[in-house]
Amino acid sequence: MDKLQGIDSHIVIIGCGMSGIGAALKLTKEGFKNIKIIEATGRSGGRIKTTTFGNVIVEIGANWIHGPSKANPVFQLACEHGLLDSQAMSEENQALDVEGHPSFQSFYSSSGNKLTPELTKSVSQLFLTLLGKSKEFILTEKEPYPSVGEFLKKEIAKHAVEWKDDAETKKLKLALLTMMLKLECCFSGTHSMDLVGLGAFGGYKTLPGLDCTFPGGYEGLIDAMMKGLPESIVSYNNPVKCVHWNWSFRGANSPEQTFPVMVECENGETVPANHVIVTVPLGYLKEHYETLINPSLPLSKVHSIQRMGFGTNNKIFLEFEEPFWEPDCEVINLIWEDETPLADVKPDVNQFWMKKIFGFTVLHPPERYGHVLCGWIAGHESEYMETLSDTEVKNSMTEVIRKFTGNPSITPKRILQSKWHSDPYTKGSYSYVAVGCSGSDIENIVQPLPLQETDTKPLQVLFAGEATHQSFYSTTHGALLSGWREADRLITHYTQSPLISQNFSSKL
C-alpha cells in the first residue's frame, strides 16, 4: 500500500485525553497531515486535571506516575520535558518496587486512639500476603470464588479463628482489615472488592519505582505534549453525537472523494474520515454505546463493554492552619472499630457515607503544599458525596477528624472535592476487570471495526483509552500506550506492502 495514501488519509480522534494526544503525536510524527481531535469539553487532559486549592496546586484527577521507571512511557516523557524533581528521577527511586502499595502507617481508631505498630504491622502483612495470593489465580484454570472480595474474606475468616488475642484486639484487627479493603476499593475504582473478578485480578501489572507526583501539576505534561501538535488540531466544546461507519460519505471540501466514516457532532457539524480513534472513557461508552456508534456495535463488543467494571474514586482536599499529624507522616488511616469484613452488612449510604473513606494522604513536601490532606473514597458512597454541598462535606470531615484524633478543636480551613461520577463525559474514574470478565473482554473492546480484516475499507473505527490496555488499565501510562497502539496500527496498515500482508496472513 502506498505510504503517501496513508499520509493523505483523514483521521479523527475523539477525546483529547492522554490516549488521544498520544495517538495524534505519533501519527503527526509519521507524516500524517489530516488529523483532527474532537473534544467534548473546553480543555485537554481528560482525567488528568490540575487545579488550585488556596495557594497550592492539587490534582483533581490522576495523581501519581505509577511505577516511575524506564518501562513507564509517562515517566520517560516527564523526564524529557524536565517536569520532575531530582528525587523522582533518581536511580534509587526507580529501583524501588512496592508493587503499587503505599506504606501502612499512622492508624487512628474511632475511639480517638492511635494504634500501635505491633498490632498494625502483623495485620498489614497478612492483608498484603492474601492480596498477593489473590493475584495468582490468573495462572490457574480454576478460581475458588468469583470475586477478590469473597476470596479475601474467606481467608481472613480462616486466620481469625486461629488468633489467640483477647476479644478487643481481635475486633481491632478485623476493623483494620476492613479499612484495607476500602483502600483496595480506591485502587480498583470499585464500590466493593466483591465486584472485582478473582480469576483476572492478576492481569494488572505494576512497574518498579516509587510513585511520584509533578511539582508543577500533572497538566504540565499535557501542555508539553500539546505543544508538539499543530495549534488548530483540536475542536473544543464539541461533543460527538454519533460515529457513522461502513458507509460512503462525500467530503464537503472534496466532493469527488468518499469516506467510509462520518463523525456527527451535537452542534450539527459533520466530519468525514477514513479512520476514527475513539478514546472516550469506558464509563461514557457504557452509557452511550447504543447511540454513539452506527451501525450498532457487534454483540461481542457490547457484552464486553457491559461486563467490564468502571467505578468512582473521589478525593476530598482539606487545608488546615496547623498539622495535627507527625512531620514524617504520609498516610493517616481511619479504623472504625465497629466494622468487620466478616459481617455482610449493607450500610445506610446517605447517613454513613463518610465511613467509606479509608484515610488521608498527606501532601508532601509542606513547603510546597502547606498543611493539606487528601481523603479518598470509592463506590456508591463516593457518588452520594457528589450530591452534597461543600459545607455539608466539610462538616462531616470535621466531625470525623475530631472523633479519630480526640481533638475537639480541629477545623479545616477549606475543602475541595472531586466529582467524577457526575461528570457527563467520564461517569466515573477508571476501569477494573469485574466478576465474570476476563482479559479477552479487553481484547474484544479493542478490536477495530469492521471486525473482518478482509474488508476493502479496514480500520474504520479504532478504540483506545486506559480501559483498553490488558495489563495497565486504570493508569495514565496504560492510556498513553493504548493511543500509541492504535496509531501504530494505522501506520503499519499504510506502510506494510500487500505482499507482506499476504505472506503474514498465509502463516496464520
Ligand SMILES: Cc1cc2nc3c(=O)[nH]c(=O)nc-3n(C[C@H](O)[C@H](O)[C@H](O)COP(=O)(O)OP(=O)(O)OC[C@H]3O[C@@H](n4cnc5c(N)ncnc54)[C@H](O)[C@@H]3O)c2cc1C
Contents of the next structure:
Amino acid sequence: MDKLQGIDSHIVIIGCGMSGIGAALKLTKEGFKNIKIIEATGRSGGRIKTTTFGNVIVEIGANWIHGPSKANPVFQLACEHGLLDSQAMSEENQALDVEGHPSFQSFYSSSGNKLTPELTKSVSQLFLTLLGKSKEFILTEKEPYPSVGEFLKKEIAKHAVEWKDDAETKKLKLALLTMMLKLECCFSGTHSMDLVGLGAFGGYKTLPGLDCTFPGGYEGLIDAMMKGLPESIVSYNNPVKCVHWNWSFRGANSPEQTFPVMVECENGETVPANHVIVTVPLGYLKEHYETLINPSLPLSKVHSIQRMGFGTNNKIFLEFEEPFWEPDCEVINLIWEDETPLADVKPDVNQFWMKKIFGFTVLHPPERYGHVLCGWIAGHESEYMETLSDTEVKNSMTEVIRKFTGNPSITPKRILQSKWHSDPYTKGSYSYVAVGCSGSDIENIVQPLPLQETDTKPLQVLFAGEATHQSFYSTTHGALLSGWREADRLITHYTQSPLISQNFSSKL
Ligand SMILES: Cc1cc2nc3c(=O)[nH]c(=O)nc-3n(C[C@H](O)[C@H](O)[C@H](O)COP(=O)(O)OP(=O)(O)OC[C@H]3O[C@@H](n4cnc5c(N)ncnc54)[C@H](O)[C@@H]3O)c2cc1C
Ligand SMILES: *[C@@H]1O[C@H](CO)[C@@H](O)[C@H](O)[C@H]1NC(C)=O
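For comparison with the form predicted on its own, provide the form predicted in complex with the ligand.
What follows is the whole complex; the chain from before opens it.
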C-alpha cells in the first residue's frame, strides 16, 4: 500500500546536474511516475560542461574522474556506457594511488630559468609530507591552528631555519612552496588555504586509481544518463524562484488532492509537489537561501550554509602553433622568484592577478588535442579575471609565458577562459570545509525539512548536490552519491512501515 502511494507521489528536483539526474534515475528505476526536473539553464550537466576549442574538445567544468576505481560510481557508470579508454579501465590504473599529483612536471621561474630536479624533488616531498600531516587532525580532533594555510606556513618556517642552502636556493625553495600553495587553492577551490579549516581537512577522502578523463568529453556521461529518463522530464530555461513548504496546496489538475510543497518559478509557473529535492550549488544557495525557501530555513541550516566554503577555480585554455614544452611534460609550473609563503603581503589583485596561476596542465595526447595548455587560477584573482576580455587575458598570458621561457616570440593562437563565479546559477566552482566548519555543518545542510520527524508530512524539502557529501564534496562522484542518497531516503520512506521509517530517519 505504501509503495503504491510512493510511486504516485509528486517529486520535483531542482537542478539538472549530476546530483539531480542521479536522483531522478534512481527514483524512475524504482517506479516513481511523477518526477519533474526544473533547470534554470537551457542544458543538463551543470558543472559538467564540455565544449569545443578550435578543433578540440575541452572541459569548462569537471575534467577528471578522481579516483577511478570500483568504489567510484562515476567510474562505474562511465565504464558501463563505454566512455573510457582501455588504459583508464585497466586494473593497474585502478590500483594506482597517487592522490591526484601528476608526475612529469617542468618548473619555470620568473627569471626565465628552469629549476633543477634536485631542488624541486626535495621541496615537493616536503610539501606533500606537510600536506599529509595537515590531514591527520581529523583523527585527533585537535587543531593547533584554525586553518590549513596557517599550519603549513608555520611548518614551512620551522623547516626553513634548518636549511643549509645558500640564500639564492633558499629563496627559490620558498618561491616553489608558494606555487604549491596556489595549486592547493585550485584543488580546494578557495582564495587562500588560510580559509580552509584544519580540523576538517582530512574529512575529504580520496579513492584509489590514477585520475582519468573522458576522451569524448565528460558531458557524454550526462547524455548517456539522460537517455535513461523520459525526455519530457526536464523543464529547461526555468529558474525556480521559491519553494513554498509546510502548507496545503491544491493541484491544478486534481483539486481534490493537496500537496505540502509548491515550487514557484520565475516565469510564474507553479508546480505542487509532495517532495522537492534541491540540488542548486552551495554558491547559489548562499546568495538566495532567504528567498528560495519559504518559510525560511531554520537557523541551524542557515548558519552552516553561511559557514561552509564555496570558492572559485577557473581554467584558461591556450592553443599554440608549436609546443614550447618537452613532449612528456604533463604540468608546467610557474615560480615567481620574489614570492614566499612566510611574508604577510596583501596581493594587488587587479594588477597582479596572473601571479595567482600556479601553472598549466598539458592536454594529452597531442594527436588528440594539438598543442593546448590549461592554466589554473583560484580565488579573488580568478574572479577578477572573469571581468577581463579574452584579449586582455591573452595579452597577460603571452607576457607571462615569454617572461618564464625567456622566448620573446611565443604567442598563443587562441584562448578560452571559464567564468564560474559570474555564472548566476553556480556563483563559483565547488565547496570546501572552511575555517570554523566541521562535518556537522554538512550534516545540517543535508537535514530534510521539516526538521521534526513527527511531522505528519515528512520529507517535504530534501537537499543534495556536491556540497552535501561528507567525504567526496567538490567532486562528480560526491554529487552523484548525494543524489542517490536523497532518492533512497524517499524510497525507504515509502517502502518501510511508518514506524520503521521513523526509527530509521532518527538514526540518520
Ligand atoms: C572548474 C571546475 C573543475 C572541476 N573539476 C572536477 C574534476 O576534475 N573532477 C570532479 O569530480 N569534479 C570536478 N568539479 C566539480 C564537479 O563539476 C561538481 O562537483 C559536480 O558537477 C556538481 O554537481 P551538482 O549536481 O552538485 O551541481 P551542478 O552540476 O552545479 O547542478 C546544479 C544545477 O542547478 C541549476 N540551478 C541553480 N539554481 C537554480 C534555480 N534557481 N532553478 C533551477 N535550477 C537551478 C544549475 O543551473 C545546475 O544545472 C569541477 C568543477 C569546476 C567548476
Ligand atoms: C508550519 O505550519 C504550522 C501550522 O500552521 C506552524 O505551527 C509551524 O510554525 C510552521 N513551521 C514553520 C517552519 O514555519
